[in-house]
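Shown here is one chain on its own, the form predicted alone, set out as structure tokens.
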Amino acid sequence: MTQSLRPGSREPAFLLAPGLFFLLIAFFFPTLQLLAQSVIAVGSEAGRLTLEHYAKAFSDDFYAGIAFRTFKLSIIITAICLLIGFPLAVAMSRAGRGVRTLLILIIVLPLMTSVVIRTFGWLVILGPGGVLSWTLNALGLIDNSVSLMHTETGIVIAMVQVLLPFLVLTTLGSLNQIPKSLEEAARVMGAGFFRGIRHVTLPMSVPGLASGSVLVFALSISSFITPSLVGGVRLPVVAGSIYQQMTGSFDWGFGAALSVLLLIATLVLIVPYMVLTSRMGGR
């Protein structure tokens, strides 16, 4: 029998309180302190209120060439997440218990690889000379040897490959509370394979589509190890432009404003997206 708190009783305060405490101490607390360097002036006139990191960011293109392509790529990275995770999602739910615990165990097992080795894996099929080439020369497909490396091609299928469990582990997640009855009952009314699946299981699995392209959009927005192996130095994203600005530049003041200006910009685009589909998922 499913039990509801009571209301006014402190369970729900007990039940928060640890992932509040580190929310914040692990998010919360860290953004404050990137928003304060942020709009700190450093040098001759160091404490001084500023806003100069920021018209730094605004006034100089090469910076806005690499907020166009980070989200341009997180976007496309996401599309292609959604287009291939769903179907997949969808066999997974359907399958039997033997199979659907082998395709979790396919889909699970690459997260158990640190990122960096599945990278350098990567490397070594897109470089020039590397798997991919070799086959393209087997199928007679191509003369010369040819290389993904340092194109945004190239980092769309590592990041793809990276990201795609989360979108479908989460979509399974929603498509199994779907009572099987409803696909029955359309079944029964006359619609097809696709037709119920349109009608009934894409829209009652909204949630979990929403939640795992946030979740996969986030990641590949804030990601620059992949990024910056496969694309190299000349396709920087944001994130990689902070870690330059903080470690090689140390200039910690644009690289928090970098950081700040990224984070609005996620928020601005993922905050819209979550209403909108939780509408569309009646939740």
The other form holds:
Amino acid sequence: MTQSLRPGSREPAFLLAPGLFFLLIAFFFPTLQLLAQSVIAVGSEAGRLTLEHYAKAFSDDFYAGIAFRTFKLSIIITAICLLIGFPLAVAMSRAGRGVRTLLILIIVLPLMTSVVIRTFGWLVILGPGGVLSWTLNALGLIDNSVSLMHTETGIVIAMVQVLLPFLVLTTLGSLNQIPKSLEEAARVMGAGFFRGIRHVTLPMSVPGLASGSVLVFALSISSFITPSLVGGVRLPVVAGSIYQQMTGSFDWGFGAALSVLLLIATLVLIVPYMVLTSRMGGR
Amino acid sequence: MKKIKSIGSAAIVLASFAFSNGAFAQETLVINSFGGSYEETHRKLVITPFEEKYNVKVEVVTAYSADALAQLRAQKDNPQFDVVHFSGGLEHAAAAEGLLDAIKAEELSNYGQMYDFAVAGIDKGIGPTYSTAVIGLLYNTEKAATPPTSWKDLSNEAYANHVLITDAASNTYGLLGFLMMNQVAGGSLDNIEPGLDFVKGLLPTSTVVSKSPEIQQNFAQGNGWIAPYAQDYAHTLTKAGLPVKFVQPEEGGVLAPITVNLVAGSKKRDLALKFIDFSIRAEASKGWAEALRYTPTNKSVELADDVAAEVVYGEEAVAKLVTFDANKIAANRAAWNEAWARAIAK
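Now that the form predicted alone has been shown, please provide the structure of the form predicted together with the partner chain.
Once more the chain from above appears, this time first in line as the rest of the complex follows.
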């Protein structure tokens, strides 16, 4: 009886194979190649192992400054996504069927648009003489034209819009797992709205919030289209610098070293976060 | 009936195979072009007339300069291209790597009609410049009360807060404009500090953009009044309905040549040379000026006044154009990119 329910040991391997194969080809192999490139010298001593690329990244505060800005912005973006996304997800989980479908549609719709197109939309809104500037002017709040283009605030606004769906959808998944009776029980036992949220809904949606925020953080730390279009060249982020090294300066070794450092730094932040949140009621 | 038709079409297919290696087959030349409206114009001015004149087929692969160079490198032992077009100076890198072949003056019937700069490097594998972009100053004719006359006008208080600077690290036109500011500020290709200082002085009252659509957007929204950029782009903006004009500053505009090059090891060298010769003939050079406002490199071109006013026209004006040593640019590019990024980063 138990034998027939337990899948054969080969079956999972069989099912995993295509995914693993793809991961191997499209992720592990290029990552290893990048790792190799980052420690191999070019030029007169081509082929020799070297740490010069890493030394360059650490030797001056220009790249440290870029890294600091990148992490700072990613943390802010993730925090704002959590602040906006959690209440939104709660509202969506409690809404009627029709309203919920509509809200999901509104949230998901931007994902169907190319990130470049969406970002250009922000250029029109945030730019000098754009909608934002015009509105503030019309309301008499400002005299001159104001622009959030080429500012860190602009990057955060545009990135939150781009990444919010990832947090809302994963959190909504978690919220839908919570039996309605638990919240009802809390209310019956005298918990107010906020207390119910704090002690029942929030802890039980931690898995969704955790994976959602990790997703948002990882995407924002590695994104370069939106930061480079909205932030401009004077506010470089790490991914943009890597892109510039690879395609503009053709310094692949240094670009590879920056990539490896970004990967390590991201893992150093994400792994403890995952461990911590899984202890807080997640899986 | 259906059967007969299919037998018939099979016979046609077979016949075409049989002839494809025979004397009836058209020769095919493989070239690159840059896509979009550029490629459209390219077909109209050069490619289609060439096919008709010589009864050959020209296969066009859409590839920008950097992609074309990467493909040439990858195909070094068995080149698939016969002719390659470059903008942004990459022909110098390609020639230095032996990917392009030298051309003799007597191999081009139009050689004598060309400005010297346009054919200066053909013996080293750098193909003729069949037209050129010119980098100078674009300004908004409604907002800028007095038109700029000098590169130094970028720091003129009249334009403060409305100056656009193009990123030199990611944009070739931006780099050429920067090198000119550097020269005017007293620098040279061996010392870009004066240029960096000049730009640093502009930064507080200017916007740095990296792509041409951003220039259009800033001009359209009234934020940009003056920008160092290409003359042909001024025409693009005018066509979009913006009040924009181009001036060649008194210190000179910068040449940004577009070249047509002979690929080393091409199996159709003779036909490729005919194509290159056809590309630099006066009629084509004139067409580029009329359609997209690229400056003609063929001296015998005669332009109508309205077109002539929007390109650099005539030997006297052309003589003022400045050329920067592309080999030095290539050698210093990485270091300059880094210095530039540091100078402009907030």
